[in-house]
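Below you'll find only one chain, the form predicted alone, shown as structure tokens.
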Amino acid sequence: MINKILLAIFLLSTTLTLRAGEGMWLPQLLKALNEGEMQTMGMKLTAEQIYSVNQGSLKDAIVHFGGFCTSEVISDQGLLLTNHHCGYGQIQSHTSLENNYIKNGFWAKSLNEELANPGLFARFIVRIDDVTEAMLAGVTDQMSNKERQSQIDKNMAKLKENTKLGKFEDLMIRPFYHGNQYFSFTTVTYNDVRLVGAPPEMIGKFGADTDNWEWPRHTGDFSLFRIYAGPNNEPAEYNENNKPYNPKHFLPISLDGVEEGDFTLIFGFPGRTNQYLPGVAVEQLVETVNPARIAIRDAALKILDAEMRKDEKVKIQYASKFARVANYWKKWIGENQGLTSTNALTKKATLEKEFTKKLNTNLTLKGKYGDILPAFQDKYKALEPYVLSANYYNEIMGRNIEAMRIVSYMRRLVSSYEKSGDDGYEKYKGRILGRMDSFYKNYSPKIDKQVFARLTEMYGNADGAKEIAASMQNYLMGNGIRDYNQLADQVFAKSMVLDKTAVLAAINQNPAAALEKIKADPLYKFAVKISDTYQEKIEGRYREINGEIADLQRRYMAGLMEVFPDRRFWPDANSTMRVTYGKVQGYQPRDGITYNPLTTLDGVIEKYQPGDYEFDVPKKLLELNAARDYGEYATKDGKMPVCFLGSNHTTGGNSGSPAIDANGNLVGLNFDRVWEGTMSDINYDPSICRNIMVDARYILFIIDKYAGAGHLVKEMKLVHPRTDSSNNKSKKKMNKPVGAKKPQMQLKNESTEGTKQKVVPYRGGGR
């Protein structure tokens, strides 16, 4: 069977060279694939200490935070560390003009002050297993893509039914290598996660959008949460009687920090990469897809930025939304530039030429894979008008015009009634009622109207997306509307969607009356018209071609691994647990420019612009810096470290991932990549691909000296791993198992894989 061949090829190739820092590796395979290489780079741990099923290991401190970020446990009381931008939605939800936690920060002084966050969860991975044989049982090469997927779906249902799980455990199954291999993830999820602390945005978002994806960086991008558990340390819904979670493992924090060349390990849940795309796909991305998406978001962001600068209330309402829209706008710009500057298309062409040459020397392989590259050319050419239309539709109708979210709720209400009558209507209405408050709390019809007018104009003039552009123009002409400003005036003046009271009054009527009101709404009618056109002319064919491309990509991945048995291939990221490793390392983005890998608080002061919403600095931080009052968190030369660079391969989803040193200690918090290297999702290049991390010492300094929240530092374990490390060759467990007594904060020596670590008692600081 193909999966056994591929696995054998993969294992045989592990001794071969791979570019340092490249790859997102499954932790349970580290011993077979990566342990030796990691140790030659300086790692002092064993693979068993990173991933173990039978005892506490690093994996037991790594948390999938809400399903969209990573976080890590940093105390035996379930304290979680993640990025400020990962916790931003929760921080914003607790913010008001009276209690502006975005502007001023938030620090719970006791457990009783920690704030609940309905819907936020913390998910742990219990174990990972190869289930390829069970998932591909009965699957043959002669099956169509639809038949293949149907068989896999049946196999998955059978596997889940027959798998014995413990109390509170769930099973998640994901494809790897584009469907050539499958792994299952046994998980446990905790649903009571509370906000503990967050710095003000002048620290947590310092540099904001100007510095996003940039180096040098000076952002204290962190926040603190806590996992709470019910009886017996088990998952439970929110209850005031819940207790802080007692973890299997938590990460000690190094006070020695990092130096250039130090080994770094990033552990987390990277979202999506596409490292094995054919050249024609990358070309379409660079020349067609990204330029369209960039232009749309650029137009929306200009409107939001202008309004946020005028009004503090609007700034609070739109801060999180602006950051969310701007994040990928800037990423796509950097991605295009990086793909161009690193000659990604030339590299793809060289690989494909070599692939074809190998096939031509082996008739068996040519018979299996010889049709793939020509087929890619045909399929991507057929896809182009549909992918452009789909991106216009999704960006404009699905993401950037906010009122469309309420319209989508209304469409589901109508659909639920038409399918299931009054019961279906009431059931779905119950689901959306709770979402109304959060939406309208942060909604400005005035701003949305401006965005609507500008983006629908772009939609109507979309070059290359003719079907969609024509439908927009036909709508205008059919309704006697001369331009898109008039369209915005007309639909926004009469739509109930803009007002929560009006929406609730409408949907709380009996279903028949509610549907009549909904269907008469001008914004609803407009959205239905455009959506129907998209579904009729675009969506079906777009999905069909994408399905054909996905099947080709699966075969291409298998072909690459079989044709090049002397190369090592790592599986693309798919939001599952991965390990990446590299070193603290600077880079040279352009001729004549070299970036050092470390920044300090001096750089914050250099960027300081009083009153500027991106580069203002809190008064107390200025005072602490002027007095050089850094406590025990400064470097030997008296500097306050802020951020550092690594060559670790990261992507979205790695936000909040711990940066772990050679001994298993936390040294930083991953939060970004450099702009020139954002193309690492598609073409990792060791010369410019760098991840950006907050130094753990800066995090401690802000918590302790700036916020006066020393009680939080006191529950952490602070260590000096460099102390006498060369004199101790013993091996001990890194942390206590569940149920062990809380370690006393006293000076003693503990070791992890041959390294003596001086455990530092908390000495206080604060105000």
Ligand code: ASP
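Positions refer to the first chain, counted from 1. The shown structure was predicted, so the numbers you read here are calculated from the model rather than taken from an experiment. Rigid core here is just the name for the largest C-alpha set that superposes within 1.5 Å across the two forms. Compared with the form predicted together with the ligand:
A displacement of 2 angstroms or greater separates the C-alpha positions of K315 between the two forms, with the rigid core held in common. When the rigid core is held fixed, the Cα atom of N510 travels 2 angstroms or more between the two forms.
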Given for the second form:
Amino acid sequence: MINKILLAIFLLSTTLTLRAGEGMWLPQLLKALNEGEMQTMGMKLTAEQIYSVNQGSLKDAIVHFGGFCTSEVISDQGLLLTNHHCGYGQIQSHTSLENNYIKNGFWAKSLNEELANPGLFARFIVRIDDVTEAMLAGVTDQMSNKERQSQIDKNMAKLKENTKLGKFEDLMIRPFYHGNQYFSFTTVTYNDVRLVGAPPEMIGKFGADTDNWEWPRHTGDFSLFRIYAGPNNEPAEYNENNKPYNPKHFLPISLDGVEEGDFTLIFGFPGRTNQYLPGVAVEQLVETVNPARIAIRDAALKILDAEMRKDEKVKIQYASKFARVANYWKKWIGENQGLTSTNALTKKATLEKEFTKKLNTNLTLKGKYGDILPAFQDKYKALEPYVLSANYYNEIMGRNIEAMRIVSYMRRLVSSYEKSGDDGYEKYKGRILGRMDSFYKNYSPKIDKQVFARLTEMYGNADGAKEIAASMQNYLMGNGIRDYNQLADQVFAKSMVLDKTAVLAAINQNPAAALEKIKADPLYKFAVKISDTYQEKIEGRYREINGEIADLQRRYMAGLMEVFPDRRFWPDANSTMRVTYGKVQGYQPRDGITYNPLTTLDGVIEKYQPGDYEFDVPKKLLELNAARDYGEYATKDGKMPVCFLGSNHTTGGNSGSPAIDANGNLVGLNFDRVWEGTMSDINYDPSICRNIMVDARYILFIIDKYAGAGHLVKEMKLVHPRTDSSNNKSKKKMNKPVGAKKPQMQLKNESTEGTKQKVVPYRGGGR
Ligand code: ARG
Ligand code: ASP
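Write the structure block of the form predicted together with the ligand for the protein whose form predicted alone appears above.
Let us now look at the entire complex, which starts with that chain.
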């Protein structure tokens, strides 16, 4: 009994107070919300040194990398540091059998050897402003969802029109707290970003899928790029004459490393979290959605794995695809286990009980929010018949049967012709030709056919996806097909989609003949039938209910903040710039096991398996290790640090984010989380949520000693914050990089100069 009471008190206190390490905070609100706590935890910087509109601050070194990862400027020559897995697509695009940069690594010896990457961009944030008032002008509680959205769209257009921007600036407006608050981000985007260096895969992807989402970790997951600018340091499209970009700020790199308990800050662009879901939503995720998508990927991965083991060529073709599918497959398994082991549902229930109790003591609040929790129950129940079908559809038709990609191109080709005639047809054809080349380069119809047979069978037998299942079964019956293997045989034997030459021959005819050929294709016909069923029976209603849920979630968020005014709320991640902070810290994954937060090169050697595709080690690295030839990058006791753990709250998109020490220096590079804590996207728990970083000293060691690219290290500013007396004397002094001594506000313009920002954190209440 006593235990039960203690448990209840514990659960209550953890749901009502913010948990240490939790939160992805807006940089311009740190002063109001976090500065004190951060300094208590050991930070020696001020909020102004992290984010300032008027002078160079840490934020000016933080770059959204291609919109999917984070990177940071680490020299006054625009040198960018990000993860190997973030630069993987670019590294692969420059790779050929003769120049196998994935296998052997790549190091530009001078600027003119750096490689251009069309389409890749580097985006800076100039300033962040609260635009809630303008965005919600004229919006009332009485409006329907549709009316509300249309008013917001109008307000956004007006706001964009009325905002004065500098020559190269853009304005991006995003909802926060599920639409209760809006911020605008003034951005400057550079489009000439070149590949500078990458370690061989045996270092950059060491441990591959076996070690992915795991601790202890030994991956040197980094790569180097460089931003190039046109005349006057301004953004410019790729041009030979462009010069390395001179930043407003770049991060010095600490050679002193970290110890357990040290303050760390992660600055980047986290993609998506769902921390404020009602219990009923988490239940649906744990019990329905995650098991379905895990099972689908499990089936597909088994087929891929078996074929990859049989054939070296297939292994190369499918390595990157396998990694992509396996990444979230493994994440969802960890997420489900973590949600269960941390009692996420009990915690949600406790919070909801407390919420209801508070409403019951206050009639006004009850009137405003009393309907929300029961409505969530109804809406998620209404969603249930659609949610499985939608997830099956996305996973099976949208991702794991690869040929569906080509089918979707064919569908667009058909509709382009039907809409805009020859012109439309030719235009879209021009767009897909290149993509088809890269698709077929890595395509095995033999594998895809097995995946098709297995996954259509799963879809056709899925209890929760009745409409689609019926449509599949009808298709089989209508065509006299016995089972899904026979379906695969028939469809794959006669479809042109499996063969690039056949597809090109078909679409290079005149459009009318091409359409006839496409529409007669058996795979195309099958896919059209299934996707028509999906669109008719599932998609519309699924979207509609989700829209209603989003509206409830907006009101619930406002309600939580108003009902618990003493609690500090952070806005869910939405791919905008955030700061998270914590400490270097280990954890206990299971009873009786404690993990240290630091790993060394000794662990690489322990895992070393000659010839294995995940755990092989390059010869040179073995030699450097045998000779203990670590240069100036070793720890005091002569070890080579590799990775470390922290209690910083991160998610997908934070890959490539700098880990910054108490003084504003780079000490590590974020790239992953631990498996037991992957539920941090839904239910952050300080006891087991940890982020994984590569130690900056390992990165420097690999660049300098392993790759012999010391010229790159010379560009950087290396510092010793623990021994540097100037740092110890003045507590609040940021280690200024050399490049920032000169006045470097090249992007000055009216909107960024000399402005005072009014910052008032949102306190709930909603509209
Ligand atoms: N789990 C990390 C993230 O979500 C790393 C993924 C890349 N590595 C891999 N083996 N798939 O991005
Ligand atoms: N590996 C992830 C990324 O690529 C980071 C994470 O999910 O922790 O952004």
